[in-house]
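The chain that follows stands alone, in the form predicted together with its partner chain, written as structure tokens.
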Amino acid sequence: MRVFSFQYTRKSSIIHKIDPRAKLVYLILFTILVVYYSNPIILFLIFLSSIPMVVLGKVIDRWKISIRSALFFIIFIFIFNFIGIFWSTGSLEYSIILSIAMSIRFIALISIFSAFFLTTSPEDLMQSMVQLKIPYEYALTFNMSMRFVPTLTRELQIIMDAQKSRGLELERGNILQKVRKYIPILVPLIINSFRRAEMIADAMESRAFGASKERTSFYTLTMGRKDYIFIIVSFISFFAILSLKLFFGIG
């Protein structure tokens, strides 16, 4: 089983070299668009707009893994939305279109976030957050939670294997029984996470975390010409897509 792998790999590409703050602008603008529109065609357009980032960033393989695991969830998103909307409106056509829109919205979000996280090194991201005056503790917490996603996925796999070896059959039973079957998997996962958090805290304190109020940085990020161009291009595409609704009334 492979879950969303937002895992960064060191590579050299134009997108990798762009300042995380510039990419953050892109991330925010396009997330706004995804949430704002509920027209399936425009959402699909937004989805397509993230592909150049992925191609230029040379992270197609990992992006595909993200998209593939998202496709799995889409089945549920579609079914539940369809049932919910059909229940309240009673219109078949409307329900189908909106459910499709919801599904594409999810894929588009996953794609945009993948494009961002796959090409942005965690250290740079943290440094840029600090330079954006986000308190260091919060930046670190965010960064560490991202850092432990792959660790947790790996651990989840081991725990599932261990419990399956003891005769746990996850596939069998009705929904309620299935949910109960996840207890033997979630308990070790949660307990190990707490234990690990404690160990990390100890390790950090023994390396003088929080010893002085003022932290210095070994290196600082500076915005260059390509970063400003990237921001401008992001804004142009943002307004171009937004104008579809504002001036042409589509979506």
Partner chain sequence: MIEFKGVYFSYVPGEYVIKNINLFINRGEILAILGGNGAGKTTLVKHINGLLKPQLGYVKVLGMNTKEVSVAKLAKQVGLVFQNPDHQLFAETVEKEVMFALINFGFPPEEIKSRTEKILRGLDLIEYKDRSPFTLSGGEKKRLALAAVLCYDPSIIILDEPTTGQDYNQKRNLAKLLKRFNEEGKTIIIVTHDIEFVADFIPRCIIMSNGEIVADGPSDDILTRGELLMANKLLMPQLVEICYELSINPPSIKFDVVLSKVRAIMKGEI
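Next, give the form predicted on its own, keeping in mind that what was shown is the form predicted together with its partner chain.
Here we give the lone chain, stripped of any partners or molecules.
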């Protein structure tokens, strides 16, 4: 099983050159739409709306890895939602439709966040957060989290490959047996995560992090015409999809 690929790759595409604050507006608006709607058709349209960003950003290969990884979790989301909804309502048709909607909602979120993080530099995102008057400590924590997730996914893939080479068969057995087989993978992953967190804490302490309250920036981000056009297009798309329910009763 391939793991999610949210690691930023520097490229000279149109989407890469857009200001992180403009792309953050897109992320927030379309996340609201995904949470607001429960119609599988509308959710699928929202999922399709993220594909132009992926194509223009030239990150379709890494985006495909994230989508393929999401398919593994979609099965569990569909099964658990179907059991819970059918248990509470007793309606087979309603349970199937809503379970499909929950599955599409998950993959739509993965697609939107993947398009955002694959085309947004962590340094530029942190600088934009600082310019938005977000405290530097919070911006740094978020930036480190962005850097930590790709490292964690790489380690997860390495540990899985190492355990498979030792004879661990993750694909065989029922659901409970598969869950037990992931214990030898999660334990070393958690231990390595604690070790890395301790190393980062020691490195920050050795550099006297937090000793000075006044900070200066090497560069500042400025919004250009293409950034405002991107924000306008994002709002137009947002209200167009939102109007399907507000004015036409769809969704």
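Numbering follows the first chain given and starts at 1. For the two forms, the rigid core is made up of the largest set of C-alpha atoms that agree within 1.5 Å on superposition. Computed from a prediction, not measured in an experiment: that's the story for all the values here.
Colleague: With a threshold of 2 Å on the C-alpha, tell me if L71 counts as moved between these two forms once the core is superposed.
Modeller: No, shifts by less than 2 Å.
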